[in-house]
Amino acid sequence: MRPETKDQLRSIVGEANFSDQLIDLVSYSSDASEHAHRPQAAVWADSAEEIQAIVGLANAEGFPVTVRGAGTGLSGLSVPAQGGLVLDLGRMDKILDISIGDRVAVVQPGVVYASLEKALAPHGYVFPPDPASGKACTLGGNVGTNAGGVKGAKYGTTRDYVLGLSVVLGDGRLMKTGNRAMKSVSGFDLTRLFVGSEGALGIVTEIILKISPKPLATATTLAIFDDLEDAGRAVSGVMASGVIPSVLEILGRETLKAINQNTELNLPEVDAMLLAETDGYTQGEADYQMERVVEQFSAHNAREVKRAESASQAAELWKARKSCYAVLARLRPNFTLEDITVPMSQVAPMLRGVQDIAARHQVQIATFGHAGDGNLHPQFLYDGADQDERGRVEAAAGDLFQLAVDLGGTLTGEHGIGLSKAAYMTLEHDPVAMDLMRSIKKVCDPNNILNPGKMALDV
């Protein structure tokens, strides 16, 4: 990047909102994945107009722009793979409107998920997707990845709540999609096109979100299974029982072992543990749903079923699930958290397949995830300095992705493709689909300046 170009960036955002200092460039070189690449400069934008000016300059000078929120992504989406400029939207953090009458919130992309939840709480409303990184992640990042979380089985993902967007395209034009209405079939659904597009088509500057009343009551239960297939059949039974739990999580044997090695929870080291939660607007409603869930657990040979009788007991049952990520991340020097998703009827075959892949390649894989919507998180634990082990992990990951697709599933349910899974896109998407996606990229970003190198979209 030329010194003159940096001067032009300073003139757009102001001296205080520009940096090419090493400490900032190193900070912006990575996210929560194993990927890293240093940019040449970073800016903080305050408005759509500034973003348009930055994109215009990028097109004129030919440098790439990588948009960044909080950097909590697990697939390298905000890593500047080809250098250039990191555009940090964290200072565009205003909640512009909350309309309970319309059940709508309008926010800038830098608003942290937890900040919106705090603002909605006095009204008795929530934004339901509930990603695990909610205390830190930004809503712009949620839109870019179509983020979800533990409540996806009942409440879906970010895409189900985005009504409209303001987006700066890769050619610098500002476009508005959607509206504040709950229903619209006017023209192509451009809003959904941009949700999950990983910053490759445009830069989101404003988001219109649908919000929901917060359920007032919950019920929580933990079930232990000696046989993985029984747990998988229990998941299918629950989801076909006529009720939809707000949470249906699974922890596999390797995950349970790891938790026991690093905590004092003393969990039974069985094939699978399921954690279920139901909710409603009365306790009777939540309890009725939980009775149906427990019936399915018992019908599919659960060794033990523990029902929480109080909020404190529910918190105790949640401890195991909430400890998974942190505990597993400490076991080996490196870890890669994958994100495959399969039809709910294929949860048990997928889990068994993960065990077979681990044994075949002699790698350690600990699995947990959102069984209620088939979204599993096999976590590879390894030493990245050991080239042989790293190679076995890469081969195992390829087998994992192939199995997920063969079972009718997808490479990613909520983390995105980014850099981590770009090489595997053609496993899931046929040549016609890839060609169409690349054509859309070319229309929205003709000079390929937005987040290049991601999603196998470069042409």
The other form holds:
There are 2 protein chains.
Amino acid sequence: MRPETKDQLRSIVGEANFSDQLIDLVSYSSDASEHAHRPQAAVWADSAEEIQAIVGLANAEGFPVTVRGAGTGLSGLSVPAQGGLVLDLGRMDKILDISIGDRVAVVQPGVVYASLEKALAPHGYVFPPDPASGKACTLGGNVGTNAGGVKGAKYGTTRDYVLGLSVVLGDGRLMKTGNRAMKSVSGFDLTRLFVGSEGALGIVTEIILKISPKPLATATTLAIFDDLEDAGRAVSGVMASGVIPSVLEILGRETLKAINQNTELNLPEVDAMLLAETDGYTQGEADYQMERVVEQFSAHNAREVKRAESASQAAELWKARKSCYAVLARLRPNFTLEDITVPMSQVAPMLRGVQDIAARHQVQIATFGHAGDGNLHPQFLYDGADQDERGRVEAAAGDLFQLAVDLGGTLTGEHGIGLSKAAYMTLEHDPVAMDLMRSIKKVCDPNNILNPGKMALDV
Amino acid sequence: MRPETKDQLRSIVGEANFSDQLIDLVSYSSDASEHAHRPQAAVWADSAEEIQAIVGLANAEGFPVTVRGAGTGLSGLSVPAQGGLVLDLGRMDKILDISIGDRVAVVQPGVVYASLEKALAPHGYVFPPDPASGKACTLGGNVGTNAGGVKGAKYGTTRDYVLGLSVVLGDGRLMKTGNRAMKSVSGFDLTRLFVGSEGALGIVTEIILKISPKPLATATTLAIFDDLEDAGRAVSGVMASGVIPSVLEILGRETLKAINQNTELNLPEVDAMLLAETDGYTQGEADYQMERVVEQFSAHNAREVKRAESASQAAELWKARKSCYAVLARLRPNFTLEDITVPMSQVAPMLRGVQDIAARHQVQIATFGHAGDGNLHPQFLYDGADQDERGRVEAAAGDLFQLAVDLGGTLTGEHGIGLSKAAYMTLEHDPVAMDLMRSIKKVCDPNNILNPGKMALDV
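Can you give me the structure for the form predicted together with a further copy of the same chain, which would complement the form predicted alone we have just seen?
Whole complex next, starting from this chain.
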């Protein structure tokens, strides 16, 4: 990047909001994935107009722009893979409007998920997707990745709640999509084209979100299974029983072992543990659904079923699940959290497949995930400095993706493609779909300025 | 269309599945809207391969292809506005798979909504969008229009249930999007780009739908209001009360009058009537929500609130709502059912605005609609042969659309743009959004073969 270009960036955002200091460039070279690449400069923008000027300059000068929220992504989405500029939206952190009457919140992209949660709480409302990184991640990042969480089976993902957007396209033009109405079929669904587009089509500057009333009652149950396939069949059984739990999480044997090694929880080291939550306005509604869930657990040979009798008991049951990520991340020098999703009936075969793949490639994989929507997180634990082990992990990951697709599923349920899965896109998408994605990219970002190198879109 | 071209079409679909007989061409010249234009030929295809061959021929010969399901559309979506070929998908009517274990149904586009409903009923499952034309309309049409119905506020629209598609693009290539998994963030959301695209981007040949368990309990209440604004405020009050009714319908004074003139229902001719339904697995859950609804009705001066004590009483309360369309359609020689949607808090101002517009232009407008998601159906009743009245109706419609957009809403909540609202697209969409839609159209259908003349996409 030429010194003159840096000066132009300074004049757009102000001296204080530009940096090419090493410490910033190093910070902005990575996210929560294993990927890293150093940018040449970073800016903190605070308006659509500034972003338009930055994107205009990028087009004129030919440098890449990678937009960044909180950098909590797990697939390298905000890693500036080809250098250039990191555009941090953290300053655009205003909640512009909360209207309970309209069931709408209007926010800037840099608002942290938890800030919106806190602002909605006094009204008894939530923005339901509830990503695991909610305390840190931004709503712009949620839109860019179509973020989801433990409640996806019942409440869906970010996509289901975005009513409208303001977007600066890759060619610098500002566009509005959607509106504040609960439904619209006016023109093509441009809004959802941008949800999950990983910063490759445009930069979101304002978001209109649908919000929902918070359920008033819950029921929580934990079940342990000696046999993994029984647990998988219990999951399918629950999802076919006519109720939809708000949570149905699974923890595999390796995960339970790791939790025991790092906590005082003393979990039984069985094949699998399931954690279920049901909800409603009334306790009777939550209980009715939980009875159906427990019937399925029992029908599929659960060794033990523990039902929480109080909020504190429920919190106790949640402890194991909440510790998973932190505990597993600590076990070996490196970890990669995968994110495949399979049809509901294929949860048991997928879990067995993960075990087979681990054995075949002699790698350590600990699995947990959102069984209720078929989204499993097999976590590879390895030493990245060990070239041989690294190679085996990569080969195992390839097998994992192939199996998910063979079972009728997808490479990623909530973490996105980014850099991590770019090489595997064609496993899932046919050449016509790949070509259409590339053509849409070209329409929105003709000079390939926005987040280049991601999603296998570079031709 | 040249005789040789017709012969080629005959050889693709078989002699029996081709027609250029006047009776067929007249049938295929219109849908349920006021628009009509005669095609030059019609074919009944029964496979993706046949459709690819037809679209290939259309590109080579330059004739338009307008795809058609049951022709129940209200905006001219399946009217062959520039002649050419009508492609009827009625023969592609197979339910390919129902998997309760996967919560998935896989269908061909010509399956009638009610047929899927019937096939799912024994399992206790539904495909929730429930369009008013469900007995006749096809699932391909539901996808093409992103169809919705009375339960949109709680259960969303077709978009929320489409997991994957097979599509023949306008250039003749076959593409698959999505999969059978409950969630995926792999690549751009091509699936939802095609939902609601009105047959202008591609022809859907297979649909993977998410299905849902049917609620087991309902509560139903009807309330009458002397003052329209009170009714509108009651709607906003309900939607801000923390519950989401499965149904919240409104019938205005003109509609109630019309029903009384044509039925024995003897409704009170008040400013507005609201019909609410709540649901759940348990009666307690449905009742809890209905208590919140009734509180709002009472707080906003409902003159009378009738709660159904039995299924037959509930059916009685539904009678007025179910008769609306048929009754209103009979009153004058012509009718146009509008479909604007406004933010929840703007229902009362919109209802008042409709009355003002009717008075200002001296036209008859009877309103009913899905108040629970802000989707109102003002129905224009007029004599199309009276040029002056027709002109006033058109002017009033323009004012109606402008008001909906000014209030933060949209031209159409569920009927689509088609021919009816093509001229108004720019009221709602900025020039950049219009340009992006046109560019996407060009990418998918470079020769503008598919359903030309709709949605203001022709440049």
